[in-house]
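Just the one chain here, the form predicted on its own, laid out as structure tokens.
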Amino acid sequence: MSKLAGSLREAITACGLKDGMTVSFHHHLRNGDHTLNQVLAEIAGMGIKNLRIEASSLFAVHAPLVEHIKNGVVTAIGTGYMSGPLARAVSEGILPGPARFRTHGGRPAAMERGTARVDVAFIAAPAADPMGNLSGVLGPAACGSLGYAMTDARYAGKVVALTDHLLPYPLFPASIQEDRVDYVVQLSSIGNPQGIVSGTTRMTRDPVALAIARLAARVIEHSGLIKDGFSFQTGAGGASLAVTQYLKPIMRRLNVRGSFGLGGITGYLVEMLEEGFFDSLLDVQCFDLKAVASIRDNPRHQEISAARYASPLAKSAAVDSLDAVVLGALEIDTDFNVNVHADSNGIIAGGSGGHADTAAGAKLAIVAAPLFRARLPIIVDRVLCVTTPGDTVDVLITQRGIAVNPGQPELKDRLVRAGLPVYDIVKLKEMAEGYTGVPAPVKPEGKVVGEVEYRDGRVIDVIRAVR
């Protein structure tokens, strides 16, 4: 027997994707994918039109999305990420309804509640065999873990495995097994692994960031967290992976020994796990090719589903064992509430991925961003769009003070104890506007182009378009 279909159509027409069918895509090439943009070339050739994208998130190698949409191809996105020319679109209105933001908990959690139903899941596979067994740690695109698609292979109606690697049967390991997968197509390319590394996986060398990762450190060491069994997770960007440099030398004067490092893993995290800082990684997706590396090769860097990290309907997830999360912000407000979805001029800029999930899992959950950003202020009255709630982020640090969430005081008590400069956040808006001064309400009155969706399902606000 084998799954191998013919060609990409002859997998579309097997399993009888019609208009108005919703198929769905998963990031971990993140912006070096190739599958997307080839699967819908295709299905817009056939003429099918209508249909829904479900995606874990979408990058700028995505832009072809948007002829698409405006051809009447896609009509529909949800999505946990997006940026972009498809952003940029999508916050003009293209779209005819407004576009879903989901976190990464919250995908595989609507997958299982039926509020995210997929037709037909196309998975970019690193190597397969003719059967379906699918791994990420094989073959030219290599991109280490499958977690979101895993996913995407439980739920959807028919599975396609796109692959550029095709290996004898029975392939191991399999990160996804061959009961879950209807075809195998075997394509040229699947994408460029080297586009899974970008500015945003990249340590800081900016030197403001740097000490805000220094001061998010100490706040971890003083936090009475670090002790053996301490877990860790950091946010993609610059502030939030520096941080991995600062705690390192912490837990070695402490003598601390951690359980396990989560999420997006890096190979920061890496080189902490092989120097002994932490037991294990647990890793739904690798953000560098020495995390691809690791996961290939360490029995101890575990790969896990996106639902086992973060789903809230899952009987229990990661982030629920977790005990500091340090995450970054486009803005955050006087109430702690932080946005991640939409820049300064209202316009989608990227998504939750796992910053809501990780921040109501973890103990600590600390936002660590720049006091301001390109003479605009980082702390404002009333973000743009709440992608995490204030009740569920403890501390914020900036390169000037650090401002403790008012529900947690012991937390300040100690901080203060340690000698740390803690404001109130009120204050440290000021401090920002002294520098900045006082910034012009931005605030988009269009139609509503996104719709910001909780862990839980609920729709927590909304995105409006911008001119």
Given for the second form:
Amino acid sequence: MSKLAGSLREAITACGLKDGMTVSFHHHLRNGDHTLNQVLAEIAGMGIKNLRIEASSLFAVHAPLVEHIKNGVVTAIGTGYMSGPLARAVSEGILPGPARFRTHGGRPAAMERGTARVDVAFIAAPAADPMGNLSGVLGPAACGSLGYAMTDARYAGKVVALTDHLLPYPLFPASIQEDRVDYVVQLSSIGNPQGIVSGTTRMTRDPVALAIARLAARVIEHSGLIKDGFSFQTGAGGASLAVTQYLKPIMRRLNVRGSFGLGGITGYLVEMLEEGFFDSLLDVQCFDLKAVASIRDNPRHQEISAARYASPLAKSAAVDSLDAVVLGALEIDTDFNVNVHADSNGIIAGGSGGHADTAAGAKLAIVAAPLFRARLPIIVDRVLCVTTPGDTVDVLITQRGIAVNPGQPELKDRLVRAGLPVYDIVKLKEMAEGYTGVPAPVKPEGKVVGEVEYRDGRVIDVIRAVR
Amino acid sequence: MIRSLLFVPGNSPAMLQNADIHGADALILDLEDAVALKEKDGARALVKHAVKALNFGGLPLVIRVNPLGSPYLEDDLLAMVPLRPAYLMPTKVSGAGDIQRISARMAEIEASRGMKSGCVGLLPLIETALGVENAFRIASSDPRVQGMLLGAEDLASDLGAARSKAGREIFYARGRMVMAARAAGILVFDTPFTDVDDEEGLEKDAGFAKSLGFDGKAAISPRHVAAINLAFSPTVVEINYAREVMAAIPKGEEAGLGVVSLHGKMVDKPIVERAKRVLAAARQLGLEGEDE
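Just the form predicted on its own so far, so send over the form predicted together with its partner chain.
The next block holds the full complex; its first chain is the one shown before.
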């Protein structure tokens, strides 16, 4: 027996894909992914219409989806994150209904509940054997962890693995194993691994972001959490990612050995693992090629599924053991609600990813962002869209000061005693407005184009169409 | 106390609005080399409005103006003197005459605005061979001159020497500048280190400048500020020694001794003066309580 299909079309046909069904994709190849576009082009060519996409994230590289939506091939989308031309088109109302935004932990939970049902999962596998044992660490498009795809393999009706690196049976080590995989298809290329390193995962040189990161590291230092066993995660982008480099000297000075680094893993966390600052890394997704090499070669760098990472239905998830997380924000309001979904014009510009999950799980959830971007304050009275509820956010750090959630008086005391610049969040907002003035409110009033589903399955906010 | 002076391009709104967050002790808002010729007017207007609208964290402001003989200096002076920055930084200064001409024009502008004469200081940039040779004359040319900055890039070019990280080509100039400044009783600041990514090179360069007697050093990148501040701050060892020196003096007096000995070494007046300077600096920087 072999599960090797002669072509992509043969596999799609064998899965029984029909109008109105749901297909899923994972995003470990990030902006270098070639599989989603190839699969949808094939499906469109077969005349199948009215599909729902369940993706863990969608990037600029997936712009051809816009045409598939216009042609009726795709009529619904669920995703953890969306950027590029597709995000713009969805904001303009191209879909018949709203896109469903979930968190990275909420997606496996929704699949477990059955609210996100997948008929056919397409899994980009950097290496595979003919029986469907899949690895992310081998092959020309090695992307490291296959954490998000594990969920798809577990819950989808049919599973099709796509690979450009076929190895003899039994492939070792297999992240996803043959018991979950129906078909294996060989493609000439599943992706460009250089695309894994997107702009949001590169270490910033922006001095303002670095100043924020330095301050964030000091907040963590004085939070009382840095002791043996300390665990840590940063989000992608700007100041959050840069905190890692300032944390290291603090951990060295305090002679602390951490237990684990979590999340999207970068080369900086790999260095900290190798230098003994952490005992292990728990990796749901690699953010750069150094992380890919590490997860392949270092047994302390462990691959975890999306469910183990952050699912609220998991018996326990790694985020529940997390001490500190540093996250970004497009906006934060005076109740500490954070928006990473919509930009200042209300246009879709991202999504939660693990934002809401880690904020809920971590003992200390830090939002690090510049006080203003271009001419707009980051702090507003009410965010355009709530991604992460304010009661799960502990502290905001900007280049000109810190605001502590009033629900954390003890943390506030500690930071004040350490001589850090702590202000009321309203005061910080006024400080920002001193530079920028008070911007006219933006209030998109078109139809609902996005629904924000919190990790527990509730829709906590909507995104409306922009003109 | 000025250990670090951060250059900020006068034509960059983003950098101007965040200039005070990087920990620098003073800011040099630049109208000269960081600004392209076609942007001179725009930068002047931007700096003028920025200084009026922002308080830059209360940091001392230095405004670097275009050189004498350029068509921009007169407009720079007219726009900048009324803003009352702590200092203007005249460029390519080669002799006392340069300072006196600029100072006289500043006095006219001050008078015309009803400002106190001499309220804006000068911190000339010395970046020519002639300037270095005339350093003492420049330093003592006018009461406005309260400090000097060495500019090694232009100087090396004037010397016909290649600029190097080791800085052998500017060794004489550095020594001469410190000597002149101390003789005239003014501050003296070292040239910026120009490799933004070489932290280790920066630490060495700043440490060397401190060892020559410089008060501080300019920075062309916010990422250099922390290392410069550290290099020009008294160390814990220095502070503790200074405390021991100050504690030893009354004991010596009680014992009726003219000269006190500490750890087998004689403590005389220069050592006491130095200890006082270290403790004053530590107090100003809030470093005194660190080990108590």
